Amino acid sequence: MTALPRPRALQPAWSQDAAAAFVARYEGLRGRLPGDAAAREAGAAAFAARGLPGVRDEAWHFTSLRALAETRFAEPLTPVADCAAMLARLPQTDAPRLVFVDGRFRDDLSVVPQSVSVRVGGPAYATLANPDREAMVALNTMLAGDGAAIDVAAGVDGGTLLLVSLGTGTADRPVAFHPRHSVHLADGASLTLLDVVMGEGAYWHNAVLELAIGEGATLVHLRLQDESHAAFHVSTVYADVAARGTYDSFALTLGGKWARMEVHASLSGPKAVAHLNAAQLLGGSQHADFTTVITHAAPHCASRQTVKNVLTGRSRGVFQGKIEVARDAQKTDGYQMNQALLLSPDAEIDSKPELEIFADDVKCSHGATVGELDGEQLFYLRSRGVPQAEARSMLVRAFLAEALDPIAHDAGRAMLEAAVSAWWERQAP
């Protein structure tokens, strides 16, 4: 076998120290590792040959992997763990469930669905992820456990799919785990997919999740992310959609004391559709990052992007946001809004929405608010009786409902209310 190169020098010591760690984890583990042997070699030379991202990197330079680093992660044990208080917390729904824990699948509290069909055991790679470009993708890939394959066929109605993920770990021996998952819909096809990730403990989530949407075909996409507030969250998502495919998807991030969602969605067909909506909402020392590229390869296409940041204690807020449109992908139609409300003085965002336009036919336009509660508001309602406290649980509330609104679908739209209150509960004195 041919030897790893070592991470490049150019990144900070921890950096290098770090990514040395998982790269001799896996030539440790090489040849015991489940699934496509080719995949992971080639996942394995593009790890070793980047190292994990500095804030030097771009795409990185308002979220620091240090933390992260200097972590030591060991290998899930066979899970075993108690998860019926995790497992209480899904929505109210008979939708069938596929179940992972610390990445791994557990038949024992899974459903399968019968109409849609699922292959589960080893990771499953499919053709859209970029491990050349994307360090976190690469170690997935190299290291990366169980995972779902669910396939629609053609002009089939998969009906509701819940998608768990749950986390365990101990805070003398957190562990990490590297799922992949993959969703094809076949032309005419439709799926409403409710990815719950949760956990309890200190451990290491990083998933990758690849989306292929045929023409014509629907992907509802509804996610939670409400981990451990001792756990580091990593989730990459790539979503392609062929022509008058629509890609609609929400994400509301509670959890984590680090946490980043990357989604990468490729508009490849004429009158294609994808709408990234996301809410985050943070306290104490919390770190989320949202950071997304929407590319309009094709003409006729639309994208609808409204990022919602609700901030308290000192946490921090990024939203990285870039709309991509191709010379050929003219009549292309282009949104992304990004609104903060920052509930202390010491809570920050960073926001950077970003265009680049290469068509000359395009309607195209971004935008960024950063604010605190509207002192004339709350003095309306709490001249009117209004508790202080209620008064400002309904204007968050009203901030946060443009974000929900466009949800149709009752049980995930229940799911995410009831998150969102469960937080706010949390967050009063």
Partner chain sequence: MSESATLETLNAVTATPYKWGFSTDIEMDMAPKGLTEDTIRLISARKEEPAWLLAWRLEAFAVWQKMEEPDWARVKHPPIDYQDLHYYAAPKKKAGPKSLDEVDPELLRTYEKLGIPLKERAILAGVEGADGEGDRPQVAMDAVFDSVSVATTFKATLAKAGVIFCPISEAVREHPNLVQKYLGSVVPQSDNFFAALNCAVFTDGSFVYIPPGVRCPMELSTYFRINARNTGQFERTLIIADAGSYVSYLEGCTAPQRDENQLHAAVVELIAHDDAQIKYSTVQNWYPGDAEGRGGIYNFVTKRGDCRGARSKISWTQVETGSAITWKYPSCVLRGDDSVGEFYSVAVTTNYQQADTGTKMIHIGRNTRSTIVSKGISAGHSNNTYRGQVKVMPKAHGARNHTQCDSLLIGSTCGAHTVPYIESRNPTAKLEHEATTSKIAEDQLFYCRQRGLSEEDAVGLIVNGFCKDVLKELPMEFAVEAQKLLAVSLEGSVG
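Numbering follows the first chain given and starts at 1. Take the two forms, superpose them, and find the largest set of C-alpha atoms that agree within 1.5 Å; that set is the rigid core. Here the structure is a predicted model, which is why all the values come from computation and not from measurement. First, how it differs from the form predicted in complex with its partner chain.
When the rigid core is held fixed, the Cα atom of residue 32 travels less than 2 angstroms between these two forms.
With a cut-off of 2 Å and the rigid core superposed, residue 371 has a Cα displacement that falls short of the cut-off between these two forms.
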Second form
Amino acid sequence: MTALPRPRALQPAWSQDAAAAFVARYEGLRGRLPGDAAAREAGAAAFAARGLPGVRDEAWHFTSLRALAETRFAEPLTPVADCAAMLARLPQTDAPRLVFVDGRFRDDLSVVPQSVSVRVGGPAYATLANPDREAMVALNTMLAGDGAAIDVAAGVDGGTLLLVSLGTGTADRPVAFHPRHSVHLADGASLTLLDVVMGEGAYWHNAVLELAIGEGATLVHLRLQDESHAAFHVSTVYADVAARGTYDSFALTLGGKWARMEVHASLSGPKAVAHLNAAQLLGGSQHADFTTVITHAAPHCASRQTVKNVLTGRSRGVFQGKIEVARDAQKTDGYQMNQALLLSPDAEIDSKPELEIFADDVKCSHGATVGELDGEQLFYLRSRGVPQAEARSMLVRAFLAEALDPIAHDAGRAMLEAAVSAWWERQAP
Amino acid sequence: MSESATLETLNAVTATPYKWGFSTDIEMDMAPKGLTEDTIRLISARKEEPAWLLAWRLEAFAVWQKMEEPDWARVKHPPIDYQDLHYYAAPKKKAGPKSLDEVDPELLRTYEKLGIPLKERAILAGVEGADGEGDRPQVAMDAVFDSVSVATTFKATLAKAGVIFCPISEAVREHPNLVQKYLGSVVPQSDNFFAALNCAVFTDGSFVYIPPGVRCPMELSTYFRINARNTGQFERTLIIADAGSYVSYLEGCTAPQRDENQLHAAVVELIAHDDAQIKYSTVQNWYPGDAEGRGGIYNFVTKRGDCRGARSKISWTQVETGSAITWKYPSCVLRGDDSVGEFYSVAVTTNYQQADTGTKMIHIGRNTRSTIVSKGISAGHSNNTYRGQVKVMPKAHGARNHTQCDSLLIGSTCGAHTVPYIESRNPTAKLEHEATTSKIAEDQLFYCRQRGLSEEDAVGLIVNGFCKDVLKELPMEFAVEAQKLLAVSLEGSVG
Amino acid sequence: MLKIEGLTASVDGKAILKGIDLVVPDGEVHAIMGPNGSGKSTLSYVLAGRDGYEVTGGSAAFDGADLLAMEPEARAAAGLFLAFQYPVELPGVNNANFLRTALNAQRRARGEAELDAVQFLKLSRAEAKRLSMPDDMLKRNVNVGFSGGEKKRNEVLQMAILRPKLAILDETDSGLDIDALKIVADGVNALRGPATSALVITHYQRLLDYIVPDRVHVLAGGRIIRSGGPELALELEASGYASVVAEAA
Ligand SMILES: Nc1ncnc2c1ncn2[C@@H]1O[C@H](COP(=O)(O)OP(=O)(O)OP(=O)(O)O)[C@@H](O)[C@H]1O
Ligand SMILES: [Mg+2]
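Since we've got the form predicted on its own here, give me the form predicted in complex with its partner chain too.
Entire complex below, previous chain first.
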């Protein structure tokens, strides 16, 4: 076996040390990990060459990996906990569910679906991920231990499926896990994926999801990230939408002390549609980064994005949203809105909406606003007798409603609304 | 009209040759090619500079040598060989001419072609007894020809008001205290690669000081021209508006048409004290290269204004049509409470031009306000990027920003990009950003043509309408110029 | 003035005009009525030369010249004016400046002297006054922020200033209050003369009380299915299109 290349020297020592530790972990496990060894080895080579993303990496401009790099993570032990308390927080639905604990599939906690084919027991590598470009994906590819490969056959309505990840590290022994999932919808198929991640204690969850959406197929992807407040969270989603297909997603981020969600959606066939909506509700000293790249690669496609940040305490929210329009993608219709509410003097928002356009017959726009609650609205409510706290609550909910209301899936919307309510109650002084 | 016919018109319009592309044959005093400490000593000696300035330059040079050329902008060019340039070029000085007849006729012809009026021409050429006082509109002018300022007009009138407007090399001699106090106080030597280079080798530029309470009695204007072959131009402009004063400053630039690329790396520093206002307008029309992308100026410019005082205001207005590469972010540091920063920009790129331009608004003081209006128009094979940062620091209570950023694409082989950074650390700040990208709407074009306008005129009209929010910020005479320039730049790009 | 024979046209590959025959002699005003979606606006766009409206057959002659071979601005210079059903907004483009540029472009094309700013100002003010429109309409950007009715009045103002030989008004009466309706009618009537004509597209008999047409045509399904005198409009007002369409079928 050949030795892996060393990370490039430009990175600071803490970054190089962390990268070296991950590579050493891989070298120790080499040959004993399940799944496609060639794919894994390619990921490892990419990671070893690049190391962790650095400060000069434009895609990580606002999010430093230092705290994560300075934590030494252990291998997850075979999970035995029954996780009953966490499972009780799942939405009340009789939909089938796939439960992973510390990145490993738990047969005993799962209910396998009928109309959808699922394969577990190793990483579900697919063809959409780009480990050469995304270092965290390279790392996932190198160390992935398990994942679900979900397949919906042509024309089949796969109904609703819960994909659950529970993390259970402890402060003195934080673990890291790198689940690797894929969803493939054949032409005309449909599926609603309720993607719930939560946990207790200290750990790092580094997930990759590859979503291939066939012609005329529809994937609704509703995500609740409610990780433990001691956890690190990175998830990278790749969605490829074929002609007339739809990727309709909403991601609610509440948890993690440090989180980054990155979505690469490619509209690769004519008249494909993507909705990448999200809300990040942060408090304390949380840091959460929502980064998206929507590529219009074919003509007549539409993308829509509404992203909301509500920040309290000393939290920091980051939104980076790029819309790329390729030369041939004429008649593109792209719209993005991102808004942030800063509810405390020490909160910080960094936002970078970006347009990169190479076709001329397009309509693309984005808007961004940053501010606190509208004083006039607040006064209006109070003059009508609504107490201050309630007025604030009403306005914050109204701010979020714009993003949440359009969710058509009732159980999914209920799950997200309940999580928002619980979050807001936790903030109450 | 069919799509392809439309494109043809477009190409016919955009392919108009550059009208300022002549060069002037004048005997030049040139430093040999290359950049070492000796080059810097030579520049400093030629300009009879004091020791502190030479030391300052050498410091900058040392810093520059350790720096790397920035690579984050969306511009591509072959590596620049900094040793293959002349860093000093000046028209050879003869004894001051007695009348226009004695002036080097080439120099006069140059001014004439540039549209500089006769009286100014005489003054610029240094004719004894020619005075700027007269019946002409009140625009005082400084002209920088390659590395040196050739003359400044209207000095007497300005002196009466206490305004200092002169070449910066003269200011170093005549007003050393002011220069030493302010030079590098906004853009320090280590600011960035190109600024550091400028600090080391700058040759000339304009210096303006407006005393407290004075409203500068006329527009001040500097005309920049690169003429000599293989020279870099590194001018340095320093404008200080003391408390309660006001000045409006205009700059224009052109260069001859040459096959090789020429480097222009200027630094402009503005300082506005309490209640002072500086309005800085630029019409940048450096040679953009030919239709195949050969030649043209590389324009790497650092412009920054410091709203140092309370209630001060700095506005940048730019119309950028020239240069093969534009790398330029006129910025405002809003330090004083209630200070105001503005940035109005039109950037047009055609053929193979690349523009990466925008602004930074750094809100530090309370109730600081900024406005950004950027209009990008790309045609041909060009790429046009708006890159801007709005940053609100924790103490900037009540800060406000509004940004409007629109791009227009003409033809399907160009690119338009928008890269804003919006960063707030104060909840009482309110920031709004809007950006759109579109092509000229077919229904607008048809509506105009139904009323009898040719397609070209219709495009001109729509584009001017698109840019109106910026053009209206320019001083009157300049606005007319700018509108014409827009039309000429876009001739041949209609679609 | 205008002679259309067997004109067929399609949009996006869909046939909309299915054989139009229509002659508007010099000095006459013709009205076109017809159900929604019958092709009235399509006909006006085809005559004005809009991109995307593909002529698949037939001809249209304007004062004997082949109209369909001309660029839109050449048609305008030749004297054809279209008041749009949905007037277009031109942000940042001053209305007066727009009109002067248009008028002078047309005059140039016809070999006439251009008007200078002062002459134009006099002309435009006079016309605005005659149509009892506020002066400030001329100072604003073309149609930007205008109400529906103001846009229509602005079309009529443009028509008055440009003085076309053939004016096509596509539902210029829709959305107008009673006073404005009279203004529009006055505008058209003022243009009337032995050498000018108009084609008035409308849904309402009311307008035709003020602009009495020489002929009324019913356009349905891309064809003119019936023509008659002013009384035809009254008949349609009373009984709707159904009977006429059924009769023609
Ligand atoms: N771009 C287009 N693509 C497809 N169909 C079109 C297009 N433009 C017009 N049509 C169709 O052509 C038909 C005629 O439209 P047109 O606008 O000419 O009707 P109209 O008679 O003016 O109607 P109205 O009285 O409502 O104004 C309609 O069915 C319309 O939907
Ligand atoms: Mg119609």
